[in-house]
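First, one chain by itself in C-alpha cells, the form predicted alone.
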Amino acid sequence: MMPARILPVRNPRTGDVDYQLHCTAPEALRDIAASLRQSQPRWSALGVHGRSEVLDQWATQLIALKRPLLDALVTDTGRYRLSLAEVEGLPHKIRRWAKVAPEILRTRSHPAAMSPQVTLDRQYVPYTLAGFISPWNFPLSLSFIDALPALIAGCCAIVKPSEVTPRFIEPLRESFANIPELADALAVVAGDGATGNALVNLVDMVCFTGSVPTGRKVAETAAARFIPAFLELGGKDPAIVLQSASLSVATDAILRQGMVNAGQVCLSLERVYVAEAIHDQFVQLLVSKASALEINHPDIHKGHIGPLIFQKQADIIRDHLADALERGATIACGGSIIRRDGGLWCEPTVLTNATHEMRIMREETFGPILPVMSFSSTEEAIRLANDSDFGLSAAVFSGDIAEARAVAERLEAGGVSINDAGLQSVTTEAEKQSFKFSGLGGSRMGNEGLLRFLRRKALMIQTGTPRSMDAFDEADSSIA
C-alpha cells in the first residue's frame, strides 16, 4: 500500500501552517467503499425508526464532544460564533429528520386510475452508497447537509470534507465511533480533489457542494457511470429594492446577507440593484452600517468580520476590485484586504457605479463586497438581475408584498427572499432547485431532500382477471 499523501494546512487567523492532512489512501478508500456495501442491507434493514433511534444517540454524543469539535472548527475556519452554530444545530438537524422521516416515508396503495382492478403500491429502495463532498466555508453543515438525510433514508454514506478545514474530521470521527451501526454505515475521509474524484468512482450517486469547475467534473464522472449527481454549485445573488421599500429593512438585510461570514456564503448578496429615486439614500445608510462593523482581531469574540478561510480566495476578491475600480467603479467603504499577524481580512466594502462589465458583478467574489448599481423602470431590474450565469437565490423588498411578488415570480432564481434574504438558511421545508450554473437535481430542503435517496420501485397488483391473449386475437378487431 502506497504511503498517504500529506497535505499541508493554514491557520486563517494566523497564516501558519500548523496541521498536516493525511490523506485517505485510495486503497485505503476502496476498503472503506467496499465494507459500507457489505453494512448496508443491515442499516436498511433497521428501518426508518431503528436508524432515528442509532442517529439520536449520535446526537447525543455530539452534544458530550462539543468542545474539542468546537475548537477544531473555530481553528479550521477562524470564526468562533458562526462555528458554535453549526456544532450546535447538527444534533437539532438530525433529530428534525428522525422526526419527519417515519411520515415521508409512509406509503399508500390505491387502485390505478384506468385500471381499477389494480392496486398499486410503492417501495423506496435506498442507494447502496452515496458519497458527499463538501467545501470549507461551513465544514460541519454542509458535510451533512445531504448526508443526514441519505442516512435516514437507508443509505450508507461516505463523507469527504474540504481539505482547506479538516481539523473537526478526527473529532467527528471520535462522536460515532463508539456506535456500532452508525460506525458501520457512515465513513469520514480525508483528502482533496484527487480524493474526491475517486470518491465519485466509488459510489452508486453523489452530492457535490462546491465551484462550478469543479461541480463540472463531478458530473461528467458521474454521468460516465449512470449515477446521479446532485450539484450545489456557485451564485451570484441579486437584490433588487424597489421604490416603496423600507430603506432600515433592505439596507438591514442585504448588509446581513451580503458580510455574513465574511461574504464566505453560497447565498450571499453579492449584487443589489436599486430604484433611481431611492439609490443615493440607499447607499448612504448601507455605507453607514456597513463602516461601523469591526474586523474581529485581535479577539475572536469582538467584531463581526472574520478572516478570510481560504487564502486563494483574496486573490480572488483583489482581482474583482482592481477589475471594478479600472473599469469605473467608485469605492463608497472598505476596498481593501488587510493583513493582521498573518491572517486576511476583507473591509466590507460597498462599490457604487457598477456595471455588468465588471467581473464582480459577473463572477463569484465570495467576499464582504456589494456593488450596487440603479435601475429605471422594474423591468429593466428583472433584466439586471437576471443577466447572470447563476440563479442560486435572490431577495426583493418593497412595501407592497403584491408587487414584490410580482417580481420574485419573474426572476430567474431557485428561491426568492420577499422583504429579507437568505432565508433558505432559517427554513427546512421550502423546496427548491437551482437555475443555470449554480447547480443540478433535486432540492436539498423539503420532502424531496430526503426522497432522491431512494429508487421508486412499482408494486402493481392485479385483483381482477388477468387478460389472455385472446385479448389481441385479430379475428376479433375490426375497423371502425
Ligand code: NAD
Contents of the next structure:
Amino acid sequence: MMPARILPVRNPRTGDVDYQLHCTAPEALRDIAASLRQSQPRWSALGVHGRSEVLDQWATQLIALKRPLLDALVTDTGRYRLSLAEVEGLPHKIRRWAKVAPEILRTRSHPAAMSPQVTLDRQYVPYTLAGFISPWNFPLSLSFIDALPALIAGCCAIVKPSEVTPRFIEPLRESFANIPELADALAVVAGDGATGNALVNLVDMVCFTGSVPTGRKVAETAAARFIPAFLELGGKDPAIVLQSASLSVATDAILRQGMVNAGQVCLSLERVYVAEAIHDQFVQLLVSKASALEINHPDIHKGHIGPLIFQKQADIIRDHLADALERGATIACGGSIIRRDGGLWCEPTVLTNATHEMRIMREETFGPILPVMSFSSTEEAIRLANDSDFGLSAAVFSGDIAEARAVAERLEAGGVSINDAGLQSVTTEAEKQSFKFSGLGGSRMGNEGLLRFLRRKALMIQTGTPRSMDAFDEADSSIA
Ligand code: NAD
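Target state, the form predicted in complex with the ligand; input state, the form predicted alone:
All chains and molecules follow, beginning with the one already shown.
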C-alpha cells in the first residue's frame, strides 16, 4: 500500500505551516466507498424517521463537542464569529431537515389522468453513495449543506473538505464516531484535488462547491461516468441602486454583503451600479462606513475583517487592483493588503470609476472590495449587471418595490434580493438555480434540495382489465 501523502497547511493568522494533513490514500478511499455501499441498504431501511433519530443524536454530540470543533475551525479560518455560527448552525440544520423531510418524502397514489383505471404511485430510490467536495471559505457549513439532505434521503455520503482548511476534520469525525449507524453511513476523508478526483470516480452522484475551473473538471469526470453532478460555483454578484433607493439601507446592505468574511463568500457583492443622480452621495456614505471597519488583528475578538484564508487569493486581489488602477479606477478607501505577523489582511476597499474593461468587474475577486460604477438609465443598469459570465445572485435597491421587482425579473441570476443582499442565506426554502457559469443542476435550497438525492420510480397498478392484443387487430381498423 502506498504511504499516505502529507500536505503542509498554513495558518492564516500567522502564515506559519503549523499543521500536516494526512491525505486518505486511494486504496483506503476505495475501501471506505465499498463499506458505505454495503451499509446503505441498512441506512435506507431505517426510514426517514429512523435516520432523523440517528442524525438527532449527532446534533446532540455536535453541541457537546462544540469547543474542539470551534477551536479547529477558528485556526483554519482566522476568524471567530463566523466559525461559531458554522459550529452552532450545523445542529440546527440537521434538525430542520429532519423536521421537514417526512412531508417532502410523502407519496400519494392517484388515478392516471389519461387512464383512470391505472393507479399511479411513486417510490423514491436514493442514490447509494453520494460524494461531496467543498471549498475553504465556509469549511464546515459547505461540507454539509448538501450532505445533510442526502443522508436524510437515505444515501450514504463521503465528504471531502478543502485541503486549505482541514483542521476541523478530526474533531468532526469524533463527533459521530460513537454513533454506529451514522459511522456506517458517513465518512469524512482528507485530501486535495487528487483525492477529490478519485472520489468523483467512486460515487453515484456528486455535489461540488468550488471554483468554475475545478467545477468543469468535476463535470467532465462525472459526464464520462454518466453520474449526475450538482455544481455550485463562483459568482460576481451585482447590486443595482436605483435613484429612489434609501441610501442608508443600500449602503448598509451592500457594505455587509461586500465585506463579510473579508469578501470570501460566493454570494459576495463584487460590482455596484448606482444611478448617476445619487452616485456621489452613495459613494460618500459607503466610504465613510467602509472606513470605520477594522481588521480582526491583533485581537481575533475585535474588528470586522478576518485574514485572507488562502494565501494565493492575495495575488488575485493584487492583480485585480493593479489592473483596475491602470485602467483608470480610483481608490476611494483601502486598496492594500497588509501583513500582520505572517498573516495577510485586505483593507476594506471602495473603488470608483470602475468599467467593464477591468478584470475586477469581470472575474471573481473574493476580497473585501466594492467597485462602483454609475449608470444613466435603468436599461443600462440591467445591461451592465447581465454583462457577466456569472449568474449566482444579485441585489436591487429602490424606494418602489414594483420598480425593483421589474428590474429583478430581468436579471440573469438564480436569486435576487430586493432592498437587501444575499437573502438566500436566510431563506432556506427559496429554491434557486445558478445561471451561466455559476453552477449546474437542481436547487440545493427548498424541497428540491432533498429530492435531487432520490430517483423517482413510477409504480403503476392496473385496476381494470389489461388491453389484449385484440386492440391491435388490423381487421378492426377503419380508414380515418
Ligand atoms: P476550488 O475549486 O479550488 O476547490 C474546491 C474543492 O475542490 C477542494 O476541496 C479541492 O480539493 C477540490 N478539488 C480540486 N481539484 C479537484 C478535482 N480535479 N476533482 C475534484 N475535486 C477537486 O475552490 P476553492 O478555492 O476551495 O473555493 C473558492 C471557490 O468556491 C470560489 O470560486 C467560490 O465562489 C466558490 N464557492 C461557491 C459557492 C456556491 O455555493 N456557489 C459557495 C462557496 C464557494
